[in-house]
Structure formats: C-alpha cells, structure tokens
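The form predicted on its own is given below as one chain in structure tokens.
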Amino acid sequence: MLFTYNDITKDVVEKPDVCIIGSGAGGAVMADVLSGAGLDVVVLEEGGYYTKDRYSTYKPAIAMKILYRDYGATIAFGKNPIMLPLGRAVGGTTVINSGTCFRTPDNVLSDWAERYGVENASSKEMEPYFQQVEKTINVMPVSPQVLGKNGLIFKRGADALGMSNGMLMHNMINCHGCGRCAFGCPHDAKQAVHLNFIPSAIRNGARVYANARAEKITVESNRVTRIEGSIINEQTGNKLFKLTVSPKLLVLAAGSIYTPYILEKNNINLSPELGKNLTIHPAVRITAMFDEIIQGYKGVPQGSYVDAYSSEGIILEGIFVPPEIGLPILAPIGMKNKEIASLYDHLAAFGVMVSDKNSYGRVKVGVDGRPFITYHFDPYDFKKLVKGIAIASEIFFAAGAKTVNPAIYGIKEFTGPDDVAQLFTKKIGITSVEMMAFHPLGTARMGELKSHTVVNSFGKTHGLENLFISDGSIFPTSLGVNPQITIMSFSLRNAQYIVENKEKFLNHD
C-alpha cells in the first residue's frame, strides 16, 4: 500500500525485513526487486505523492515548489555558486528529470573497475540489467513529431557542420510533447520509477510511506537495529505522528547529497572517503535569437543532442522552460525583460555538460544542521566548459541565428560566428559564466579498494552487516551522460546480489 500523510492517524511502528529509505531511481528499483522475491519491504519518501491528476493544475513555478526540494535552490558553493535542484517526491527525482536515458558507457566501466576494483560490473554483464531496466521504464527514442523546433533547429546547425547528432533515448509512453518534462508530466507518459517499480512493488506487498522522514538512525554491534522519524504534513511542513522501523536490513537510497548527509548525521562513520569525490556534471544553458518563430517551450525540451565531441568529456543536449521560469532568469527585470518577453517565441536555447573528470565536492553537515555542498571546479574541466559553448554557438550560427548569448559576464551575445574566438582569446574567469548541474554522484563510492571506497561492489557498507547503499552516490567517477538508467540497473543488479544471500544479511544471531 501506499500511505500518506492523509492516511496516517496514530504514530507508525514497523517491523519489516528491509527498510528502504528514498523511493527515487535506486530505491524504488530496490523495493521492487526484493518485494518481488518475499521479502517484506518499508519504504520511507519525505516528499508527497503526485501522479498526473495533480500535475495538470500546477503551473511550473508552483511544481517547483511542490516537487523540488528548496524550491529547486538547492547550491554547490564554491568560487562560483552552481544550482543543484533535486527532486523531492515518491518517484525522486525521476518525476521531474528530462527523461533522458543513456547506458553507462564502456570506458567508463572498465575505468571504475581497474581504478576501484568494481567487480562483475563489465558491459557485457550490465547488459542483462540495462535491458531490464529499458523494457520496464520503456525507453525508446524521441520522435521528430514530439521533438519540438528548438531541437529540430539545433540538429539543423549541427547537420550543415557535419557534427554528429540525434535523438535522445527517454523512458515514455504516447508523450505529448507538452514541454513540461522538468515540472511533473501531466500526461504520465515520463515514465518515471512512480509509474512503474513503485506500483510493482505494492502489489508485492512492499509499503511505501510519502510524506515519511528518515531522521536518526540506530546501531548496535556493527549493525543498524532502528530508524525513527516523522510523518510530515505536505502543506506546512510541521511533525504530525513518530514513525520507528526496526528492520533486519536498511538500505539507504536518499541520493548523493542526502545520503552521506543522514550518515554524518547520526555519526555513522563508514570511511574517511563519504560525502567526498561528489561530482555533478557542470553545465551551462546556451540562447539563440533567430527571425522564424521556434515556440521552444512546445515539444520534448531535452529530445536531441550532439556528441561529436563526447570523448572529450562534452556534450550538447536539448533545454528550454515556459516563460514563467526562462524569463526571470534571461532578465530578471526592467525593459530588457520585456524587451525578450516580447521575442520569446523566437528563442531557442541548448545546454552543454560536461564530465567533471578532474572536479570535486564535498557533502558535510552545516552549521545549521542542513547539508552544506562544496564544490571546486578545475580548471582543466572549466575549459572543456568553455569549448563546449564555443561549440554550441557555432551550430547556433549554422542554424541561421541572428544573435547568441553565451551566458558569460562581460561577454556581449555574439552577433556571428566571427565572435565566437573571443571565447579564446579573453580571460574568462570561473565566476564569470553562470552555470548549473543536475547529476550528483560519487560521495560513497563503491569498490573492493575499501581505502578509496564505501561500499563494496554490490552495495554493501564496508563498515555494517547491514547496510547498503543504492543511489548514485556509489558510482565513482563521473559519468559523462544522464545517469539514472545507471543508477535503476545497477540497483537491479546490487538487488538481485542481496536476495541470493539474504540469510546471511538478514539473519542475525
């Protein structure tokens, strides 16, 4: 069943096998797969409950409010402050991501496994759990009648220069091309792990508690024997009933800020190596002004890309907002706000990430006993940053742009593609450019080099009997691609691994 704060009337007390506490890509994944093979299975998700009958009434900025947690403002503080949004609902931030699905890409593999010592983890053995992974959420790859013209343009420009290009693999059904991807799908067809995996698992009989925080975690003699929290009221956010879990396993899916966040907090300690290494894909929006009408905020906003330069660490793909998000953040206020208001429907816009490869941050708890994010972008990455605007103008330009605007201080939008040099020949600092990330990754790596790493290969603390860790936060390096087809089948696999030895993780004597 699934349970909200509605539907709670009296403190909640529960004694399962397994306590998953985080209902995104790698939790939910989790509840499903060890619901499915007896198990009885708790999951706890602070955030609300949302399917497309609430979504169709939200306008974005009230979604934001709603699915994102601090309203989307969630900061990596550093020499230049980068936004961090992160969803905060049952589904996690699979119900507001751009549903793009990559695989873990083969370099990357074999990287984490000569570097840390990951171990059943090649292409050829992930294979099984990718296709898993794609038949369930139904990834298929965008069409051109839902793409939308900003992408079509962009893939136009990228064409005449002959840069390599397509569509994007998503996970939907019949999608309407509606633009609302990043504010919840009011259609359902993102399938995102709410509408599928979580389902699953109900009817196994998994119970997943919304609007349920984790809080204090307990251990005794090396293993966790309780949880407690509270059930939150959705609306002002006040304590309503105690919530305690004693499992036999705990597995934490919070995501790579939350989780290593819970741990620090009730002085778990696991290793010298949690809340470090976070990497988080920087990245930066591009924006082009052109004669035709492109209405970029019709059509799948993330729908195509260009990778001609992915081995790079580079790649360009789809981005665009209504207006009622775009227009505060292009001009925030006065004439010029007006000014692009006015020639909204002939902008298009297109983002480019890149691989923090030599990049890293940290998760601590603040002084206000919130999470505190650092992060320090290398300079080496900060070129390929750079480069990779430079790329995007010019195929801008191909496109038949009259202006582009590099999202860089001190940088005029360029006029044509003469421009562009500039990029190279001026200074540009790292607080000039005004960045954004969207990929957390890497604060409790995995691997058996368990003086580098959290957990094991499959999950497992190093530290605890009793306690894995299924998000993104176990990956060690970057990823270089959208990562939650990574982060479902590689909870898949480490799924699969605690059912064939669930006597030994869930008994104790």
The other form holds:
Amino acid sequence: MLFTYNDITKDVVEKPDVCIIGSGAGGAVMADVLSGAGLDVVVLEEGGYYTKDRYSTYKPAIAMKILYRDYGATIAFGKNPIMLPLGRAVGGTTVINSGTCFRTPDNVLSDWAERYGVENASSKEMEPYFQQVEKTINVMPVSPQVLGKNGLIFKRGADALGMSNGMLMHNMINCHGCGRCAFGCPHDAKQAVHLNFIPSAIRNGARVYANARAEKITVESNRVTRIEGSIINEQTGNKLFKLTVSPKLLVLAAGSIYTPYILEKNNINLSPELGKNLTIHPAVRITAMFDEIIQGYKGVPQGSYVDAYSSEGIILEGIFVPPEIGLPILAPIGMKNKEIASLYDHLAAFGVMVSDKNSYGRVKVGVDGRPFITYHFDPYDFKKLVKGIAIASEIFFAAGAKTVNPAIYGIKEFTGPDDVAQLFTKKIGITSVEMMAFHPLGTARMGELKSHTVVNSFGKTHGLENLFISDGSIFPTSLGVNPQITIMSFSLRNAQYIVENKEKFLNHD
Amino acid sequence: MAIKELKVFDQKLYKIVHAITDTIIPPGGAFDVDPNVVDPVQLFDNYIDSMSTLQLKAIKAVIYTIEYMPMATRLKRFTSMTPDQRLKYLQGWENSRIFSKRNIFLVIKMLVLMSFYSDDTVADAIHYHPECLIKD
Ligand SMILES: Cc1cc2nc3c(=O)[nH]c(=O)nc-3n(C[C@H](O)[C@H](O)[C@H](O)COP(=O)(O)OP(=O)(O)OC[C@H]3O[C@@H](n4cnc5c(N)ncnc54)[C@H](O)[C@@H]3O)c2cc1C
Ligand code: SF4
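Could I have the structure of this protein in the form predicted together with its partner chain, to go alongside the form predicted on its own above?
Complete assembly follows, chain above in first position.
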C-alpha cells in the first residue's frame, strides 16, 4: 500500500521487520528486495507521491518548487557556493534526474578494494547486479530520433575534432524527446524508481508512507529501537500526525546529505568519518549561440557525451534546460536578457563535469538545525574544470558556433576559437565560475578499514547491530560518472546480503 | 497599477520589488508583454509563497538592502532613482567583485526570471513552444 498525508487520519504506529528511510535510488531497491524475500517492510518518504498526471501539468519552475528540496537551491558553501539540487518525492532524486546510466568504472571499484578494503565488489562480482538493475529500469542507448539538435550539434563538433563521443545510455521506454527529464517525465518514459522498484515492493506487501518525515532515531544497547517522525501536509508543510516505527532493522537511504544529517542530529556518531568526504562531481554549463535554429529544449536534454578526456576525470554531457531555468543564469539583467531570451532557439548548451580527486566536502547540522554543507574545491580539480570548459568551447566552435559563453565571471564571451586560449593565460579564480553539482556521494563511506569508513562492504554500520546505510553516501570516492546505476546495484547487492543473513540482523534476543 | 493578489509582499515591498523587476526585465526591447496582463511582481510573489519563514525573511532583507543601501553613497533610495541609475546600480550587484554580493543578487534575479519566463504570455512572446520530437 502507498499512503499519502491525505489517506492518514490518525497517528501512525508500525512494528515492521524493516524500516527504510528514503525511497530514492537506494531505498526503493532495498524495499523491493527485502519485501520480495517475505520481510515486512515500511518505507518513510518525506516527499509527496507524484504521478505523471500531476507533474506533467507543472512548468519546470513549478516542478523545481514541488519536486525538489528547497526549490532546487540546496547549496554547498565554500570559496564559491555551489548549487546542489536534490529531489524530494517518492522515487527520490530519480524522479527529477536526467536518466543517464553508467556502470561503476572498473578502476573505481578496484581503487575501493585497494584503499578502503571494500570486499566482494569487483566488476565481475558486480556484473549480475548491474544486469538486473539495468533490466528492471530498461537501460538502453538514446535513439537519434529523440536526441534533438542540441546533442547532435555537440556530436558534430566532437566528430570534427576527432574526439571520442557517443549516445548516452538512459533508463527509458518510448521516450518522446520532450526535454523535461529533470522536471518529472510527463510520459513516464524515464524509468525512475517510483515506476518499477517501488510498485514491485508494494505488490510484495511493503507499506510506503509519502509525506512522512523521520525525525528522531532512538538507539538502545547498540540497536536502533524506534524511529519517530511526522506526517506532513504537503500544501502547508504543517505536521499533521505523529509517526512511530519500531523495526527490527533500519535502513537509512535518505541520500548523501540527509543520511549523515539525520544521524548527527540524533547524536548517533557512528564514526569520525560520518558526514565527511563528500564528493559532488562539480559541473558547469557552457552555452553557445548559433545561426541555425536549435530549439535545444526539444529532445533528450542529456542525450550525448564526450568521453575523450575521461581518463583525466573530465566528462562532457548534454545539459539543456528550458528558458525559465536557463535565462536567469546565463543572461545578464536589462535589455540584454530580453535579447538573449528572444534568441533562445539559437542557443546550444553542454555540461562539463570533473571528478573530485582532491576536493572534499562535509555535511553537518547547521546552527539553524538544518544541514549545513561545505565543500573545498581543490585547485587541481579546478584546473580540470577550466580545461573542460576549453574543450567544450572548442567543440562548439568546431560545430559552427558564432559565440561561446564560458560562464566565467570577468571573461567576455568568445567570438572565435582563438579566444579560448585566454582560459590558460588569464588568472581564473575559483569564485569566478558559476558551478553546480548533481552527484553528492561519500558521507558514510564503506569498507573494511574501520578507521576510515562508516559502514562495512555491505552497508552495515560499524557501530550498530541493526543499522544499514544504502544510498549514495556509502561510496568512498567520486565515480567520475553519473551514480544512479551504482547506487541501485549496490543496494540490490546489500539487500541480498541482508536477506541471506536475516537471522543475524533481524533477530535479537 | 493595481496591486493584485499577493501572498508574500505587502504594499511597501510591492513598490520596491516592482522597481527591481522593472530593471531586471525593462519594458520594450526584443519583446514586450502588456504589464496589465503580466505582472512580474505578482509572479515572483506567488512563486515564493511556499518558502520557509526563514527563507522569506532573507529574501525580504535583501530587497530592503537593495532599496536602502544607495542612501549611504547616493543619498537616494533605489525606488527614487531614474531607470538608468537603477540599472547601473543593480549591475553593480550583478557584477560585483565581492562574490557573495553577486550570489545574493543572483538568487533574487533567478526567482524573478524563473517566475517571469514561466508565464504563458511571456513564453509566447519569446516563441517558446515546447513540444515532443515524437508525437503520440
Ligand atoms: C537534476 C539532477 C539530475 C541528475 N541526473 C542524473 C543522471 O542522469 N544519472 C544519474 O546516474 N544520476 C543523476 N543524478 C543523481 C541521482 O539521481 C542521485 O545520485 C540518486 O538518485 C541518489 O540516490 P539516493 O538513494 O542516494 O538518494 P535520493 O534518490 O535523493 O533519495 C533520498 C530520499 O530520501 C528522502 N529523505 C531524506 N530525508 C528524509 C527523512 N528524514 N525522512 C524521510 N525521507 C527522507 C528524500 O526526500 C529523498 O526522496 C541527478 C541528480 C539531479 C539533482
Ligand atoms: S525526453 Fe521527455 S519523454 Fe524522454 S525521458 Fe525525458 S522527459 Fe521523458
């Protein structure tokens, strides 16, 4: 069953085998596998339950208000604040993500084994989990029919320069190429987890509570005994009813920001590493003006990519947004804003993302009681970002751009490929680049090296007997690619581990 | 102009915000929309209505800062400036060397423009007609 605040008329009391906090990439898979194995599962999700009928009526800016946390303006503070949007809905961030699918790179898996002692997670061992997840969410390459001109143009430029590129893999069925992946797919083409793992868990008997925020976690004798929270009115944000869940096992899957936050807020200090080691995969968007009509908002916004520099930790992926989301950032105020708005059909946009090798962040409870995120962007990683901007600019010019806007404060838009050299001759400070990030990971990292990690190789916390973590927070380092497949596959593997050892984790006498 | 249904701003704030939105998206230029049909202040106000009290307080504080800060150097409030002076002043925020000032203004600019360009009349004016590449 799925309950929203509308269905609930009194305080909720539950005593399931397993309680899962969060219904995103990590939580949904857990819920499906554990309920499929006959366990009694309750899922608590702070966000609402939205179907395509609801969000297909939302304009992108409204979708940001409703489907994202804090209007999409969650911020990582540091020398330069970085926008770090998070989803909040049944299905978590998968409801508003771009749908790009990458397996965990082999070198990343072997690095985790070597440096953190992560066991049983070689690419060979992960293969069946990747396969099962990809099958469930229908991963396939984006078809040229729905790629749209924005993706095609960038491919054209990369081809002209002989740079390795291709179509991205996406979780989709019958994509219409309507360009709205990040605002809730109006055709249910994007296979976010509220369309597969969650319904399957419900069929298995799981009870999913939407608008249900977990607030207090009680630990007694090294075990989680109770979770208390509130049923929230989606319209007003007011608390309606109390929620008390007393599970045999708790799985925290609230995401890389809210998992360490909720633990710290409850003084559950599992390890000095909790909340630290945040990686975010920093990104920038570069835009270019063409003579030809592009209408980049038609087509899969993140359909193609350039991986020629992935060994250096630089990846370029499509990232086109509609005018109401793009213009506030890329056009200055005044008449120029209106001028660029009227030329929006001629704009192309692409993203550059760099893996955080030396950069790191932290999640803490802020003075206002909310999560406070900090991020130190290391100059070495920043250099990679600037190099990525240069590569994207060259690709745009090779594709025939008239001008390229590198999105760097103090640098005028480029009018030809020769201008790109400025990126290496001028001093560019970290604060002069408008950055964003979409892939927070690492705040409760896994491994057998207890002094450096928070959970073991299967997500069980080192400190408590019946607490698992299963979301983006468990990954020890940046992946260098989009993380949803990694999160879902590890969740699947870790859920099976719980099932195999259920006597040990669930029974307590 | 008649003040329409506002959820966040009072009359005093309406006046200041109106001066701000008029500077961010001035009348005329590459496209125009009838101010009697599209009121950017109302769009902005309605867009931020479900923000937390703390967030709304912060936004109002920035708006008042924009209004009163010029008193220190120009002995004039923002709303008393000419359109040209207002543009220069807000460009000062937008391009400030102090990145926190730049970023604070970016938040206001984003909210104003996100709500403005979401309006159907505005979308029409810029010929933005999103549609699927593959029709049903
Ligand atoms: C705009 C955007 C585009 C992206 N595009 C891609 C992409 O193309 N490919 C890709 O691989 N990745 C992409 N990502 C990232 C990917 O979607 C996330 O990394 C992934 O969904 C994270 O999974 P998770 O389980 O860690 O957390 P989430 O999916 O975020 O789920 C956590 C859930 O926990 C809930 N929660 C938090 N606290 C509580 C509480 N106290 N009580 C109850 N519930 C709570 C939240 O509301 C949320 O629904 C994108 C992200 C964004 C923001
Ligand atoms: S392009 Fe449109 S139809 Fe295709 S997955 Fe994205 S939102 Fe859905």
